[in-house]
2 protein chains.
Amino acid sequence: MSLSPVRPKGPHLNALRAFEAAARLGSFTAAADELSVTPGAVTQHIKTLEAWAETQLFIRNARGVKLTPLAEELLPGFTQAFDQLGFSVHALRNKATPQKIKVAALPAIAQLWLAPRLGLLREVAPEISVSVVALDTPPNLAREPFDMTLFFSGKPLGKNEVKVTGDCIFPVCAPSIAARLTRVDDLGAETLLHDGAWHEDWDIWLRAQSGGEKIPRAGTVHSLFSIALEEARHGGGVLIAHETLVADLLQRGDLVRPFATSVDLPRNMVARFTPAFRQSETYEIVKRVLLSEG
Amino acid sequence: MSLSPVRPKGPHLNALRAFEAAARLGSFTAAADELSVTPGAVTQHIKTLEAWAETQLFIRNARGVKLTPLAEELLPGFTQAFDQLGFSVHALRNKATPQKIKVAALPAIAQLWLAPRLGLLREVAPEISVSVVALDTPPNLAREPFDMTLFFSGKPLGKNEVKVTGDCIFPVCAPSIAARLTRVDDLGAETLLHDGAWHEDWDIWLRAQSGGEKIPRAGTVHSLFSIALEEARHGGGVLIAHETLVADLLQRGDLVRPFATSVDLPRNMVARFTPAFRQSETYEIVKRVLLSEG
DNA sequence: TATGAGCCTTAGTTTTTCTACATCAAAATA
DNA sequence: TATTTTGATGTAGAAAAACTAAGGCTCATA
């Protein structure tokens, strides 16, 4: 029996933040990159942690970390608790500031697909500000203030939400360069244009065309969508593009499809919402006038 | 559409706790000190708080703080994530080292009636080590790492409480005052001591008595009912005490009990515990010994 | 009118948290 | 086997957050 005279305090909530994205997503760099730090501070608030509970969380290997029967046992309670008080965060934000919504998107998506729209938005509803965000992976929604998110994604549609379009692909390119295309063997005179984040794109399209096998796949590869398509714009070459992202251009007339074959990728452009936004008046609006024409 | 280039952060935890905890008390003064924290630390969390919500939480007057509706709406949802959080920092501890225990009590409860125990305890239990913190208010068991605490409450049982004694008050003095003592107005020649956070124990015992009123109150008051408690079995006057706390000294004939009577008060001594710590297997060893006797 | 309770503000300090690197060890790759 | 890659760690310094202390304000109450 020891009387203490000091008030004991319990751990930190960041490090108990940091210990719940670790646990859950098996790993602290991770962890880190959800929590916008470095994985360095995931390490420390980690050590913090294990030395206020007296005992280990995390079992270290060289390459990644493995979750203690203890850590394994505790997270769903922490994770609970987290989700609820995103929920609870969510809700503060939408009902103080209802006409102001966050989207975080696909940069591709954001540039091409959802700018546009949001013209249209403020015709309809004048008085709702959205933001965007770029980001090149979808954030957590339950721990990040954002209300949606516009993604592709290849898995089954979840609880909150909303299959926007199909992907499908195809090459375009300047009518200029179109001229001298007449069958898929003419692209091996090509430079042929791709996003780095979809590098496969080319090949999965070459390889559902009959001779599309011996093209050559080295091409130009931009990091951003959208500056390989403005290459493509400028008659810079032949870029695999996403129907979705250039139907725009295509009306237009800047672009056009040199050969009419398309194939469908196994993934849709996903809606996806907060629970919290999805009981707010704007949620109605917003989706109506973004995700009318499919 | 603003693009903008950085990733919004949310809120920062502590501020969501100093908004929780001010918001369920309806006072930053209250909140600040079950914080452990002063008053000032919690305005600025909540000023914070407010800017990044972008709307007001609280209504300040002169005299104490109200919640806007808005507040008002959103703290159950605050309360229960914390609550969680609460009951998994809990978990955490008693699974981590379910050999240590952590007990708040009141100060006089801690040293009179807790402390002769916890010998018994190790007598049994050796390996269970308890750690005792003397409060003069209960803490807020779901917010803070304690496993158990021991104070008297006026109110029904809880939950998670058990009652261990009920409350009951009379006089008792050294034996060489007592022999002076023969009827409730020889009180009248003696010092009448007691506790400064029960001073009006006095005049509930002299009331109950016939004549008792013309009693003068006024006399030594100790901050410390153990401080006032040494007083008395050193000849320093005559003290109003507590049944519980006073009972090894009784039997050891250090103190002396002048008249028979003793009063009742509406209230027990009462233990409550944590819900994470019922599950543990240190509780019924503790209960058990702890309780054994009422 | 004086007093006290309760919150606010500001300035300065302490504590916490984060980053930037350099380092290390196992696994993957060549 | 040598090399590269991946993911965690340790440390120092810097940045940010949180806190305290002290003075001030306002209203209710005596």
Given for the second form:
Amino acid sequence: MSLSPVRPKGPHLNALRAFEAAARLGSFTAAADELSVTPGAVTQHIKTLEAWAETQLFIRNARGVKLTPLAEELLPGFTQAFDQLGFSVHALRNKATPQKIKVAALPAIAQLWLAPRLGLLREVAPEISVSVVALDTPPNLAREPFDMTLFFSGKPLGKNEVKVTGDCIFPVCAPSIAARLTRVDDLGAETLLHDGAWHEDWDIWLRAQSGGEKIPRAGTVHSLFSIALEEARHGGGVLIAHETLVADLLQRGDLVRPFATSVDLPRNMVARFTPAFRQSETYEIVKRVLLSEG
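Let's compare: the form predicted in complex with the DNA is above, so bring in the form predicted on its own.
The next block holds one chain only.
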């Protein structure tokens, strides 16, 4: 008579994923955000894994969590394994639906730079479908379902990254306001518009101008660059703009540059791709149509 003994079960994949994310990010809360679950769920997964392994993986204290020596030793292997799994999932999706692209981009880039170029892509390659998600921070391409990202970065270019353009800043405003701005000192009588994410822009530009340190920085603050830009366009004040994001508005005359001086920031707009997408034929079309400055 044959025997069918109960086979021992390994830990649940979700528990392993929760451990790797929490260990890599150093936080249960950050891991929960990345995995789109609650911190409580991550905590429970970790407890389940620790019970299965019969060992402690995290040291809990009032300031958060810390890896045990065993967890530190194991983390690189788990990270490599989940990265490879993520890349394999990307390859599956790219090969199954090669003409569907998912892009993550900074909100200002998505709205002001990418959106107009998508129309051109539709004309050149109507069979390609592009979905865009606006995010404040770049996603982890090894783990999240995106083929491409567009963000500003000051880091050296990586293997699967392409420089799109530099980042240059200068003031812009409506023509009616520009008519009364002849010197930098005149800004003291104007409303300075600030973008909350790029709150240092005015300081950076004014520090590069003679007498700029005397100009009051007070003004209105907006949570999105596009909102601040609309305020400037409708005569609400003067905004420090990023050249690549306002080129079309300047060309149409909706906004003007009251001063000729600009400041180059030590960063670029960078497009990053998954390895699977970069090896596809669709990538070549996207690169030529969307990323070419010519």
